[in-house]
Amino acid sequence: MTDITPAWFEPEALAFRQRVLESIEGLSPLALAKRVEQLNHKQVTHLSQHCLNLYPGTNIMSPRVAALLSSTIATRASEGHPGAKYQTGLRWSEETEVVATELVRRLFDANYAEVRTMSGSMANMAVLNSLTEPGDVIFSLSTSVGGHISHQRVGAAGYRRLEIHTIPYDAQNWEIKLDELRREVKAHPPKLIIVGASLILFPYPVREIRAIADEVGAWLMYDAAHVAGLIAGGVWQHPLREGAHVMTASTYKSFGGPPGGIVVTDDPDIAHGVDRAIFPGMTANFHTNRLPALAVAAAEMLAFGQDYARACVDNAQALAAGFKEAGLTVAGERQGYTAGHMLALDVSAQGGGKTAVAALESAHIICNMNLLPWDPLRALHNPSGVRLAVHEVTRWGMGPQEMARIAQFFGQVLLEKRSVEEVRTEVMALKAQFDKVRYCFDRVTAQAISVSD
């Protein structure tokens, strides 16, 4: 078979692809299957046993949730509402769907919850499809200040063919310019205003923005992809209580559940529109195994979420203090570094974010380069910032003492230029002390779950 090279790939992606293709050349189907199993094992082992994973867009599932996610029920289509499905034979799965929806609704104290979206971006698209028409005006945060790509022209909002305006933002003070926003909104009345970001250190003035939205009859959506666990745990602003009409979120970041997205709202018209946008609009089979896993993750958040969220905030503050002591530049110092679980470092003096995260990865510390609010978009491929969060290491049971040690590792790699091999050895030794997921129910496997559990 002729290989057609995707010319639009980046040079490094093309080179990587070529190396992989050469490594599997001539392998039999069985050998290919074994190779993939080996790759999966190496990846799981690397991240769960050998690394300090501080990347904000991920987390570790509890063993109980992970066991449910592996269920073969994944391949069973489930179209329509529970109790009125287009397929038969799904009685117990339909019950699970009701339970999962109810637990998410309770957890976020909302009248309605939608749990069938398979990602946070799909949840955003469902709201956009429900509340806007092509050509409508929306306001969202720019990529430079953390606005997600699904809010931009290159993502869901662009594919909806919306006219996108940028929310004015004070980069030095990490805050939305409300007076300017009001003027812009009145000059270009939107159908929807979106707040929420991938780099989210501090709460937004939701009540004030809702008042601005009301002046022009606009909807207000809060994208809680990264802070859903903090909201569930009661340590972050609650968007619906502060005036947002609808909230979207991811279920696998600070929430600690399986991959997927959710939408919650108190408005029955929004809930109905989102329901229709999900099915039949966007999804047929929503991967049925996600819902038992999500239900248990939500139950774990109900049981342990407050303690978990508080520990995340405490650890973030401890890590920020450790960074400062190590001599690193922590963004948002005047505002207190962070109000949640996420931090940002300004590493422009250390060669930029791309250089920094590569050096840290060599030491088995995982985070990501990120634009800071004062960066121009052209700096996207080597921005000033490193973005990181503590929710996964917290779930492994680490506390402020370990945060101080992690901060030292950063200083040794980025400032002291200590041998990466030496740092890596100490990183792995630290991680080896924390091998059990916390803030969850007892460890079980799928085979160990019985009807009496």
Ligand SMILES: Cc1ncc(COP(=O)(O)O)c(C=O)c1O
Second form
Amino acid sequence: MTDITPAWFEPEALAFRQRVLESIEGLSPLALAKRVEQLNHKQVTHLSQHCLNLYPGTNIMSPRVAALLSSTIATRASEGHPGAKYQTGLRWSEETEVVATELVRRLFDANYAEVRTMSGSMANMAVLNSLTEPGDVIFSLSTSVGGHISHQRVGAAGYRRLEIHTIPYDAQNWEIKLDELRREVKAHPPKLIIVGASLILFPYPVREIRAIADEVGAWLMYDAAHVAGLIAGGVWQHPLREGAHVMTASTYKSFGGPPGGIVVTDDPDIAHGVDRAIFPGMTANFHTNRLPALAVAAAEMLAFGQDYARACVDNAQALAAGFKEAGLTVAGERQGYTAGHMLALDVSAQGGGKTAVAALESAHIICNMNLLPWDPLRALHNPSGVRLAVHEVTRWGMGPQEMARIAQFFGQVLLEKRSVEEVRTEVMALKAQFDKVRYCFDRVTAQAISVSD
Ligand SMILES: Cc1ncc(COP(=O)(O)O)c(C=O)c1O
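Mind sharing the form predicted together with this ligand? What's above is the form predicted on its own.
Next comes the full complex, and the chain you just saw is listed first.
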């Protein structure tokens, strides 16, 4: 028999796969369906009810947004611009598409918004397709200082066959080295400079980088995957107002919407190029259920975004202070730990990030191991850092008092080695007090949506 084992998987992934395959051996199609439904239920309950989810690249959707995302409109094909679609019968979906685009455009104070992208990486890919040709030079941040793989050879930028240069970075001071960047950009003139990262604690000198880009006629893109919710809420630098030509983002991280990506710009040529990259370039149909969900998430951001974003910043500061009191090392202390919702702990003295996140997971606290800017790339599988963010717990309604409790849990798990069972019980008890999503409109029942409205 042919061996169909994906030999390129990691040993632990192969062992996991083997266990799962054995557990479904001989099940009927109906039993398989039930098994998957059970798995899904357990997964949803675990993360949204039993854990403190501090992983930065995620969030909880509001009940209204979640309800729209499960709409059966998902499978309806919708190609082209609303009002001039290739398919017929989509009148209300087309109207929704216009509303979603308009709300995102308004929220980010931009002339144009593209909302059909199915992820932040695809949004980046669309901009790369719009602004570069294969062989062009780009500058981006290294993954070792938090840059994202879609700006690198293994991701979208590599797929576009770009020549990728690294933005010089002062790891100790969490700063782009502007003079060096200017020198390097002059030596290797790029088509595009990308700032923005997965580990994003402090704003970038966007105005200064735009001036450097202008010296060589390069575009400047800001990847706001993680900070879109903060920008929408007005507590983070506004990339377009500070000089970026285009901004991309994910819609399900701090933004709190459905999965997906967006691109916003004031430049009609960039908007046109992105539009063509999305369709017919990268997608035909775009999961039509995302747009009503995105539109309502954007409306919720318009209504509650400022309060939400401010609460995120306050909570991040409270958590950092709590960590310090617990005896943990918070990265970026000299710079004020963070200007946003994300924090990084240096856990090199506690066995490294891999050990730390595993111990925290046992206590039902979810975050991720992460390279810190001074780590070598080869430390990827056990870096010094733990990356976490407070936007989800903030949406559950937690405040500075709860942040102090959470910091104590970290200290108990990572420093005091208290029994994880005991900590887990207290983590679950704390989470149980916060079971309603905040900063959103009240839930609406199907009956309340009148067809005549
Ligand atoms: C800086 C940055 N850009 C882009 C992305 C990709 O977003 P998505 O996961 O929506 O493809 C991420 C994702 O985590 C990110 O951190």
